[in-house]
Amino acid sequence: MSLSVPHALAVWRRNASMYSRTWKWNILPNFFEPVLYLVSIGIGLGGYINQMGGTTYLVFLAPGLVCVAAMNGASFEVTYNIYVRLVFEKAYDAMLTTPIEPDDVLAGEVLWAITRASIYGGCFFAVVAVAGLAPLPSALWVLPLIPLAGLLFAAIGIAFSLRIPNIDLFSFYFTLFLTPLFLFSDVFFPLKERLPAQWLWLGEALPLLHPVRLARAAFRGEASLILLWDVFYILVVSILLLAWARSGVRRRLTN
């Protein structure tokens, strides 16, 4: 492996100082978008809802959406400004006329993701928390699950985002992976409640149910084995895609 962390660090200010140019306009889609749901739902559909898991079900939801947030900034940016810097900017065949190698590049992008999604998921943990919706201290345990969370979904986006002929597949991907992950994650409803016990398999593979689950066990200040479960899932995961990414970013910087 190629990997210069100076190098590294470069892709990953550079991202930093484009988007410090825009983040007036990029954060409000992928920031509000949780919140508009934690007030809708939260309120509207929870005045409805005496108990959620045992609490109200605002404060059921809280922790769920703080992971979506994280979700939301990692993935966009994994998947469409990644594509449009490989493909239309050429910014990385700009970056490799330097001393930056493919492993600095992927490595870089993955650390702007985790960073992207740290804010996002930060700033929503902040307003939950001011809305009183996250019982301190232990809630705290919450912020440095969001860039594992970060983590997962930067590794999952730039796996598939490195592997697809077009932009267009992306609509796949919104569609029909991460919306059915938002929906059917333990966010709005606990699956092990609502779903057959032969088929909560399935719900154990779904990747957003491991942060979620991470987050609302340190909204509750609990502890259990199946938490160091989710932690296992979230790191493996992570580092066999990152594996997979590598012989794409490889691939398709390189031919």
Contents of the next structure:
Amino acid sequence: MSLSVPHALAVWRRNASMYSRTWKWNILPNFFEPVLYLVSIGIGLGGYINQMGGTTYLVFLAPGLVCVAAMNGASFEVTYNIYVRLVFEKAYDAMLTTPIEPDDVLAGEVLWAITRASIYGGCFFAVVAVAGLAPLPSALWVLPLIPLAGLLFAAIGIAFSLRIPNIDLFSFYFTLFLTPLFLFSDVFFPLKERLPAQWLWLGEALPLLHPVRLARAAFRGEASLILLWDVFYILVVSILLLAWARSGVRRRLTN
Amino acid sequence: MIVQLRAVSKSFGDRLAVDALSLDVPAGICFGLLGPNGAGKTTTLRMIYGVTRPNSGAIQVFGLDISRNPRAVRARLGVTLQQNVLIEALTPEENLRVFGRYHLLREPELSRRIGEVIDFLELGSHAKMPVRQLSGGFQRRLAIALSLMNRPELLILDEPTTGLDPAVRLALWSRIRELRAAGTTVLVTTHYMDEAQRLCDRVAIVLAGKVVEEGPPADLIAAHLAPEAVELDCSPDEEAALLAGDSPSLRRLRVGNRVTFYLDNAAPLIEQIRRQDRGRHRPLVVRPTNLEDIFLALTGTSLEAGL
Ligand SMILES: Nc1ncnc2c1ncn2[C@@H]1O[C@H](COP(=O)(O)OP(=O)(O)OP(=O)(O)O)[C@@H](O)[C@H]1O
Ligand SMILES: [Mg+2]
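Let's see the other form, the form predicted together with the partner chain, since the form predicted on its own is already up.
Every component of the complex follows; first up is the chain already shown.
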């Protein structure tokens, strides 16, 4: 194990320096998106739905979308943006002339992806809260959950990014992996009420399902044992994928 | 020795990039690594700072095994990569700040050091403009400035002056000499033989991953070619006529229609050429033999001895 936290933070600082140049313009769209979703689907579509999962459709929808925002924030960072830094900006070539090691790069990038997930998810949550859809204080449990979802999708995205030879393949990741997750992970309807019992295990395999279930529980202020499984899933999958990614990052950055 | 390579080999697939290469770089000198494109210079440098792992052989830097101590070694050296790695959206000052943090420099030391390298490489005039708006020469100087942030004991420069105008190149040489005078060991690659000759205390000529010659430039020149060179334009037929029966062991280098002769004393040859030319005043260049001649003699294919 050769992780040095100060060096990982230096990697994180590089990304933060670049982001802070343009943060005003980067952060603005994060507020429009939730408004558009909540108005279109929550109010527009929701107008035809009396209730879902025991609440109005708008209230049902909000926590899941917060998680989706976190997922997207992390995913963009560890796919397109890491690829740009690796291939076009050659940032890691410069880092590896200093005491920074590949493990520090991995940790710094994951931390940065979590940061971006937190910005995305946090903005979404702020809009939801202002719209009165987040019962306080219990909904505040979402705040630690957003970086956790960021960690999960950073780990999955990095594992995928390390395997692909060129940037064009990222669109498969988005259309064939993230989009189905978005549509089928309890965000728009309770999956377990629509899925035949013998297929429920498949639903449990979907990564996004777990943060969404946790977020919804936070909004409702209801704790249950299954939430432990959700946290366990997120942590174990993240740790396993990141452990596996270590050798891949080393292979990509050194030869 | 600051850098010591022993029988180091590296292959990429079935291409052997570095072939049982051995090298010693003593402390406090400027050492030049010369060689044609693809000779394995960059690969050798990457192995020295530990991002390329040799297939066999041993590498010590500062007396430490680089494969076991990459962090400790890299903390003490600086590298200017062959291609600039700069953050184009940020200013030179911000680039230096980001890079200084890779070395864990903290305020106020970080800002102080940024000021020093900006002064040293004369970056002050554009220190607050985005890098993408700066000229290529300015960007190159910034890339070199980055590698000085940690006050390296060993400075590795991979073709530092490619693309620089003559004035900037001269200024850079004098900066490199200043660093050397202050005790920094410099390991530099270049394709400019005049640069190597003027700047380097020792050079190694690398060919197909092997060191074919190593030593002070003056010694290399003396060991391989006579000290005076005569250059002129003439076809191979004309050349035979000019030399008619003379100088059977004369060393020459021909590239297209340009031929260079190497001799201990140029005067008799010049006289003979003038005689054979019968009044026609053919332009001749008479100059001291230089490192470029040696480089071409060792790496080129068109050098022959005799007629
Ligand atoms: N990552 C790599 N994968 C495959 N081949 C490589 C790799 N890096 C270098 N090579 C090959 O190794 C050989 C040496 O390359 P290297 O870059 O060290 O040469 P160089 O002396 O620095 O050349 P130049 O003067 O053009 O910079 C070349 O044949 C090159 O194609
Ligand atoms: Mg090179």
